[in-house]
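Given next, in structure tokens, is a single chain: the form predicted on its own.
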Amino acid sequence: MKSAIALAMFACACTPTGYTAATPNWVNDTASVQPKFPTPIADRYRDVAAKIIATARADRGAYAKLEVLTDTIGARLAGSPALDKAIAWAAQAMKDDGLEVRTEKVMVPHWVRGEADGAITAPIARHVGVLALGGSVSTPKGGITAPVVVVHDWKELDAKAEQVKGAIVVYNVAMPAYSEETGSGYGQTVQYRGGGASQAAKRGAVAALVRSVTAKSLHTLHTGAMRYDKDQPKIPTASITIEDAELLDRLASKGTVTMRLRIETQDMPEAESANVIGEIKGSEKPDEVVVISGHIDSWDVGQGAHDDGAGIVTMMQAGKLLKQLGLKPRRTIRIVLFTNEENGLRGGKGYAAAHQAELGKTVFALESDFGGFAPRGFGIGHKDKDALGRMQTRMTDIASLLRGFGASRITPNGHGGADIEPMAPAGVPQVGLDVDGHAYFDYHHTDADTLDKVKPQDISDMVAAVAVMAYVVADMPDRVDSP
């Protein structure tokens, strides 16, 4: 197992970036797929579709944009001259792609990651890595030293409240394996790297430290955001890799273990940025709106390649390619690279906020949040059920255009993304990209969220599935969750 694994990590690693796959013929014969159900919609784009597909799968741009993004400017969290630098970029980018463009300013928080270490003090000596969690203060000045409790869920922290008084919490909660039929188990976890600080605070703790949530890793630290509860006192609070969370389990289950822990952090003042904004005008109603998004910022660990660069890429490399083909769809066609997607959803919150006149006018919203790996479809979602019926039935139409390649499937999971729900309570249609996504969290919110980890076709895939989506959905004669 072990040398199926190393040549498979070393095939991936191996692969030529700028190789070009023959594309065989079936794959963009969608005539050669067709669906056993009535598909009128898909009907009336059936060539346009293939053209599309056609182009988007045999082209490298956004993978050559989020190179930029990735190896030229970075890591990029809200407040940093980064996230400046990569908004700027993306708004010349879809310029130079012939879209029109604006930024639209956002007020970020300002959180700024230190140094930070970790120890066993007894009963051995060892070095254990920890991630401040994003949001979390420091430790005082020289750190602290202090008991360890081991809990594995919040009622164990209620059973052992006397023990916790005092001492560093550590929550070693493990997150299930991915599948097909349940997913990640990622809201299993998190919320304890949410809210455990502040629980363990309650019961008098002086620290929490969190198992990084994810199911697979090779001694890796994974960050994320935390928050606090205004009530309770604010404790430092940092992830550890899941090796170290068993050591630690381990060692509390024979007797006493004591640690020495050490966080620096920084709260600054709020920052200027922006939501990116690019446009294909409506040719008969520019008024009635096509959401297609991503978010631009990224935690600043890592490159932030999956989280969120392949999801903004995809985005401005659809708006490109439908504007390189002369496609002008009847609505307006509108990327959106929002701004502070992982510790405040300013840019999220900002822009519904910002166009609330024009959400009823909002006709569908997509977002790509879930990493650069293949597409399988989309997951949609909507405030009213009886229109999400009316959805799922045209979606599944249009999405058999995408069967060639694996991206058909609609699935009914109530939710498109965090940058777009503050639009759901309007009505406007929600709508997530659906991809392969069993590795998504051994790379998620860590060092190893870079380049290298993004196949080049896999981000094509996901171009063609979303400017597919995106221009049947704007060009069509009704509303997609219309009566």
Given for the second form:
2 protein chains.
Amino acid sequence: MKSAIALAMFACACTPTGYTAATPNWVNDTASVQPKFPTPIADRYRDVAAKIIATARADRGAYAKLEVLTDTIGARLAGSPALDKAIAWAAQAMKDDGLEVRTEKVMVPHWVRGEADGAITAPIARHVGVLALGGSVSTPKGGITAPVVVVHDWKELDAKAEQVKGAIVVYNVAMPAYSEETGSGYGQTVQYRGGGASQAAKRGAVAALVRSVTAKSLHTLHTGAMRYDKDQPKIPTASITIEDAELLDRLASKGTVTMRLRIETQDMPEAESANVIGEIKGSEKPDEVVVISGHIDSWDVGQGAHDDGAGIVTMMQAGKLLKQLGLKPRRTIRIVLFTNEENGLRGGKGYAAAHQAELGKTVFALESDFGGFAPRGFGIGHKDKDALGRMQTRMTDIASLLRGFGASRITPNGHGGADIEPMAPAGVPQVGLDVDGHAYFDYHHTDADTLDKVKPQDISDMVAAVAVMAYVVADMPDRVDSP
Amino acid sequence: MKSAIALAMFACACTPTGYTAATPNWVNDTASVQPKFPTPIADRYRDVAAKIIATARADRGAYAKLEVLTDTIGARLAGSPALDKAIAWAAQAMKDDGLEVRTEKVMVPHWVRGEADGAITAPIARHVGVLALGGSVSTPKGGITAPVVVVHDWKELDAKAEQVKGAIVVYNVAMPAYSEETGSGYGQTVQYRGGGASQAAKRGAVAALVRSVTAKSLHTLHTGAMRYDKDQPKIPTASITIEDAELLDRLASKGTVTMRLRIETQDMPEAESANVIGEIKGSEKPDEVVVISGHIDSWDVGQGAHDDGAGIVTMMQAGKLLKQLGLKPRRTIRIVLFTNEENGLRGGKGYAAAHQAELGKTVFALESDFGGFAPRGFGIGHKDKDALGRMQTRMTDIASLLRGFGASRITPNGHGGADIEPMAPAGVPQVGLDVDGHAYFDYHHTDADTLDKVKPQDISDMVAAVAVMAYVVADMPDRVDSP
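What does the same protein look like in the form predicted together with a further copy of the same chain, given that the last one was the form predicted on its own?
Up next: the whole complex, starting with the chain shown before.
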């Protein structure tokens, strides 16, 4: 199962890795029990935190920014004019908010979706909606028609290796319903989206279709990234709905099923893009940096409202409000809007490479990439186990300031976010904003990832949580992970 | 509001009229409290009911039938070859089950959906999915481009009468979330789907778009019936998603919005169709008839699994199991699978007309058209108020037999089902199978109305509830509404 795990890790890079681990055991702590630990950091920042929280929670600026981003610009896949527009808009908006702004060039993949369509041709005639996975090659012009082989895991793919030759493999792997105890199960199911095409191609398949990675469907197609193994033929691959995956499964259990499949895509030359950076310079230690971030690109469906419009407007507005309140933290607060998280992670990798020399002085990197929902706290990671413990103690202390609106949980789940992960090997503390994401995977990577799914108060609360955490970490005497 | 109410009534004819009233105040009564009333009828039938219930709840034949109907035949709009196929299949299946079977010819409308597409053209360029409402005319070839006027009720349409001239009217009327207290709110919102086009045309609009009538959306398009007033120009009309209705609303609140809209449909000559009838002849009073029914047609999207595949397989299997158990009720049990409920109600109207002479001896008509969910009891109606009271007493008595699986609630909501309503003026007692329909309007009239949304046990339980009720009503000495 090693290869499957590796594939899962890749696939997860395009979405919240470890999300499953981040969400279990949530308890709503708005009841505000007294902390069972001393809170020396919180005590020192109680007044300023109260001011930040009150300002942020009453403010609707982040939602207003999200409305511009989603309604005016919309979906913004790497290489698209819309992403260029989003980058220009975000840079200008942060300038207008009084931040020091620059962009840092990154080259990104430029994959373009064309038309796609499918149909069962035997034993019945039935339309099947298909949505190419990001990076998929095209079918031959006019499409392909082939028998269908349905599998439910890698083992069954192996067992059916003979049938798979010349066939369209359908991975009908069900994502479990979200539960507070076990999370979403995204990590277990997304591996078939990431690696299904090459695993099928290895056994002679002509195409691979993946049940959309979601637990809920109203005939909903979810796209997402996949990766071709360099040693295998590249075969076209797309998602189908839960409904159609189940239909194909039922039909295939009774006899031979054939499908017609047409996918048109274009792999264009790499395009220039950029990470957008806005800063509040530190008053005493400007070379020590607190990164707060999200990713500005999205898939080319829906509006990218939850994934990850919500994340970037949260960071932008946190910066604006701290500036507006006249707060001058000792360290620099740097808002980074990463480009190309979805289908390349070039923004995150590019940032880590370009800033390698200063990563030792990057005291903290925080990302929000689980959607725009009520904040619950933070998931944290660190390459050093002892440092993680110290980080947990201090962050639990600071996060107690957020108990009033239920955002004080600290979970040492080892994870921050895909874009900040390339900084982890250098020892940069990893922090992910943790939210009530039970509905996240219903919308994520679909046409339904739209502004109407976002509650304004949730985004304001996210700003409050991030602004307090970033400010205190930037201003407190010690590093959050220091001995 | 009289016209609006009339429109709503028409629109509801294509779907569960009065559904709102049928579902409130549901309490799960599986806890099986002792009845507070005497149960002379139930007492007499307790043993046979137990046998029917045990057999039906353990049987999966109804689900197996539903699988054939949905997967092999699929969607089956009036006039389509698929509906013909469904009719032939159902007749044969009931024959195979040992019932006396015939079909009764009915002419039906034959409307055919072509392609449809939409786009916002200013102030932004954005695709808008559209799904023509049943009966809509086409746009001119090449489509129309016009400014958008968004309204939220009839009053606002009136207030914006000047702007509406030459415009595309968008009815952005939100259906409330389902609640046990207030039901679905379908009745209040579907009136805009039914009458929106003609009301807009009356004020000079060139097209009308209706927010899909659902409370939940994953960018989901819901079709359904509409009706043109004979005095108004026929303008093209379609549904759009909640997401796009909200987007258009936000954009229109800030300035001028224009859209391009293309709808292709065909209005064909009326087609021959049929109601399918299967009978168990009464042993003592064969001319007294208990009708149990659903509708065999569906919309042309999804598979028509909940609407109303679940209803017809329930009735078919109830008939089969009663026959199989060798039960010979005094009166005739007649299974009627009505054609063309969705866009014409010709099956229901045709049946009432053809059987007018015997309606006085139709002691009971029951329909299931709220989807395939756990049964909760029955909604009842009668044109005579006193008769309704007597019916309520007797049905409460009989339904106490169903308490063990939570199907014993009797609600005098005045309603049975759209297809049996044409029999109401003749005094035929109206009965609707009441189910836990909280998710019904999520799937109804969409591509998501598919077999995977139906739980086999729910359908088995529906069979149990209907078989007991039908058998007892057909066998008991008195009519269910007699003095």
